[in-house]
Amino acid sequence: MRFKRNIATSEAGFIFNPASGDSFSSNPIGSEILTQLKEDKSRQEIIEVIASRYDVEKNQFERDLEDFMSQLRDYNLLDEN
């Protein structure tokens, strides 16, 4: 699963979908996840990176990541092919 290539993001967590004109914003950790997705990192790689940078339990972050990914899917921002 990866972020669609045409989706524009900024380091501040701004997300823009030029196909729909929709824009979103995320918090700093969400922004880091977006960066990891754009680099084609796997789910497990994202978990390892974020868990190593922040004081967070891996199990809790896995649930939070799944929620975040679900939102990205709902907004049609992921390329799941």
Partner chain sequence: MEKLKYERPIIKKLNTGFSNKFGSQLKNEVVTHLEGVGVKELIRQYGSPLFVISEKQIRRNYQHAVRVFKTRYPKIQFAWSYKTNYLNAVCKIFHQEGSWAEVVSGFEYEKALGNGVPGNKIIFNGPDKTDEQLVKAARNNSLIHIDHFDELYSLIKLSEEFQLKPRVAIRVNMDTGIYPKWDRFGFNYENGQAWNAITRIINCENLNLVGLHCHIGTFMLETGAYAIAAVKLCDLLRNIKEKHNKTIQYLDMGGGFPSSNTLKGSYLPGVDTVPTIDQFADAITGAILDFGFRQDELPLLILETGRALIDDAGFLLGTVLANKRLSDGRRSTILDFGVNTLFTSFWYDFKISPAQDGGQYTEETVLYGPLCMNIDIISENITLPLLQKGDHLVVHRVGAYNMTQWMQFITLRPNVVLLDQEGHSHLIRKAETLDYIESAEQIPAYLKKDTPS
The other form holds:
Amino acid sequence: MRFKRNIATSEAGFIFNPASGDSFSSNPIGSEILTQLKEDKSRQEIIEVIASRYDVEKNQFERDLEDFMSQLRDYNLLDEN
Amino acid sequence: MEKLKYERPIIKKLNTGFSNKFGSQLKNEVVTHLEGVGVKELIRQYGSPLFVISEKQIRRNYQHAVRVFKTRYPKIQFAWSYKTNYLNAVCKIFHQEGSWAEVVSGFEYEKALGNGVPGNKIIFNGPDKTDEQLVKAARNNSLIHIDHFDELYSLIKLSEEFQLKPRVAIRVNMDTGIYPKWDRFGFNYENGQAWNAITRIINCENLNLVGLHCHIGTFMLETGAYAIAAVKLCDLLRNIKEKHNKTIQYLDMGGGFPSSNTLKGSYLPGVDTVPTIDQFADAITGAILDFGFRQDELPLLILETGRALIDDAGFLLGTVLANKRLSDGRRSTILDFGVNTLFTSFWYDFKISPAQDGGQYTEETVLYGPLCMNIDIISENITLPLLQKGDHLVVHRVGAYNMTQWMQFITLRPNVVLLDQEGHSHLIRKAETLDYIESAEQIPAYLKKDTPS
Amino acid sequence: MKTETTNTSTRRKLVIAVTGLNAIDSPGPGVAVLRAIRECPDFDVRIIGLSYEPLEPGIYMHDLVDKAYQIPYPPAGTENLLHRLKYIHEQEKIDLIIPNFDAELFSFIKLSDDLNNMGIHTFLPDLGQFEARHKTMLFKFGKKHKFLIPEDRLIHQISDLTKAADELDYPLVIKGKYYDAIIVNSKDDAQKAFLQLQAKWGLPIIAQQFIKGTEINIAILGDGKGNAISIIPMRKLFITDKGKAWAGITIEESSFIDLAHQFITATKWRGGCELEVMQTNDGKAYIMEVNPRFPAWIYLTAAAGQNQPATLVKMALGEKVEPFKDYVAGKMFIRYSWDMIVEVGEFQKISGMGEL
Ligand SMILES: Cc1ncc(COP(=O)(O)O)c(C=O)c1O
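Could you please show the structure of the form predicted together with the partner chain, as a counterpart to the form predicted on its own just displayed?
Up next: the whole complex, starting with the chain shown before.
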């Protein structure tokens, strides 16, 4: 599962999906995760990076990341293959 | 290197006609303390959920209401409406302030006596009074407010039988231009029923008609309705004087003033729209003073205000059990209290504050209670900072009708604490225990045998 | 487009915030209001748009609106609104706010003292004036001041419809508490309309006598002391299926001017308002509704020679203004909708950051 290639992200946390015309916004940590997804980082890598930078327990972040990914899926921002 | 403060990652669709954080709750004020006492500390000490009642706020409300009415009218008496909140500690505060008791059942009547209220300062309302209760109330010289003809005739019979001379009033219902009309209680004004009841009482030697009562509804938003009601009672009072040469001592206008909660389905929040107690006082006292009584003829004005005196003195503290994403993508949060504990959530959209700093990002969420029931919804849609499991919330304005109407359903009712005027907390109702609930149960002998394993 | 007719140094510099920048086929008055203000040669204005939703077109009209801020919806309450306005005021130093939505007026009226203390002027009716003309109160209001108002009944339960129909006769207009009206000719239709409107707006429903005639709207500016500073009557020439004027013409007819004067004398209305009048074939003028703000066609008042929005600005700032005397009858407006081209970044900015 990958973040769709053609999706534009901006510094301010805005996301634009040219395929659907939808716009989104995210908080700074959300944007950071999106950047890593774009770089094809694996879920495990993302967990490592975030847990080393932020004051959060890994399994807490794992749950939150799962929820975040499910939203990306709902919003049709992920490639299913 | 110091780690950055963590916040849950979120992504939100920028909808075309959708409220974002600029469109709704901007001031998500964090309530970490209630009158200087830490929410976390209270929960640590007494558990969660927890009802907290502020004595200071009760006294402030009461004194304010008395002042508002006394500056407009010479003779005022409040009677604490027990059903609104009959925890004894709460009742005692009102009685200390000078309030009488207003009760609507034998149970409440006994509670009032138990709280040391003299019998002649108890108003006994409601359609359900047994013969024994009527006799007891009469012997105690309480004010018996008659609700229907069957009760009137019982009381006539009992007072003859037991040689009593009870002080009575009738409850009057009437058209005040509001909907719904509460015409199921008392005697109707417009169709002459009230006048018939009055005549019957005056013709009965044993009954002493001392007052007229009405209670036109609860959470009333029209001050004008009270003016209409007051005029109709004044009209009865004058007719009684003219036709029967009898002086009625008091008019009891009942309760019904709203708190600043927001009713479900109303467009604007209650804090902005509900009339103030001053406006109700203007309507009521204005109508009586303009009716044309001589100064020495003015009746005592009794008020049975409940909700408006206690709602904002009560808080419910609770805890987030879990966060969940619903199938349609909405966020939901499960709390450790539901509609069983917070009965008034059926009517109100509460103000709910986070009890800890949650950062600048907010999210719309549904708040569910913990019951396994689909109706267990505290809020359909509320904007809150990103909550984590274990975070605390403070629900505001829950002092009225919760600690009397709460339900013991699949779990136990929580502790209730009172914050005194110095900010010390006192447990005023212990959380229920399994033993307490089961103490009233009995098992028939044939079921007592051990169940087969 | 800014008109550079007068020497800017003599023009008064003002920051004016305006709401109602939306446009559907029943558009908000905001854009018309600020267009009229911009055309007044007496001031040099910076216009702040206050929006509720990111697709309000006024936000993107950069020639007319210098900066837009999103504000909280009325249900969020005055505390949140004031909080937001304080922030905007810190950035912009607002001199005057002109709200243009029925649904927000209650909040702005409630806050007018607070705003005034912050140095922000408003020019609004008081709550009593505002409530008295509400749909559910209008008949009572008319009775008190001897205006012709179609008779109505407030309906709390469906069974009361029959009684109302007996008393008022079909056709009836069944109206929602806040919006929407359906004309019905039979009991069946009336019940259907009742259920439909109840589901949408709650109770009560208003059943109103149907009045047939010509629709006239009157834009009025009152000084709050019982004087009408400007009165412009307009006949609707083309009406959309929502009942809104898509084209109209100013008319000169003393009975409407008199009616407007009577209304202002009776209410001491402060600020702009619009009377929706139905003139029957036998010449009677019924007041159908009173809108507590400028109408969307308000720019026509400027075109006809009585710039009501600009005059309101002067009054709000405490200037003495004399009542207007003349206007041009026969000025027409014909509405047009226009597709603006907008970059998605602008949309993202207003919806994500609440400012543009
Ligand atoms: C007879 C009577 N008096 C007083 C009250 C208290 O009413 P409120 O809490 O609306 O003031 C009630 C409540 O319904 C009542 O029935």
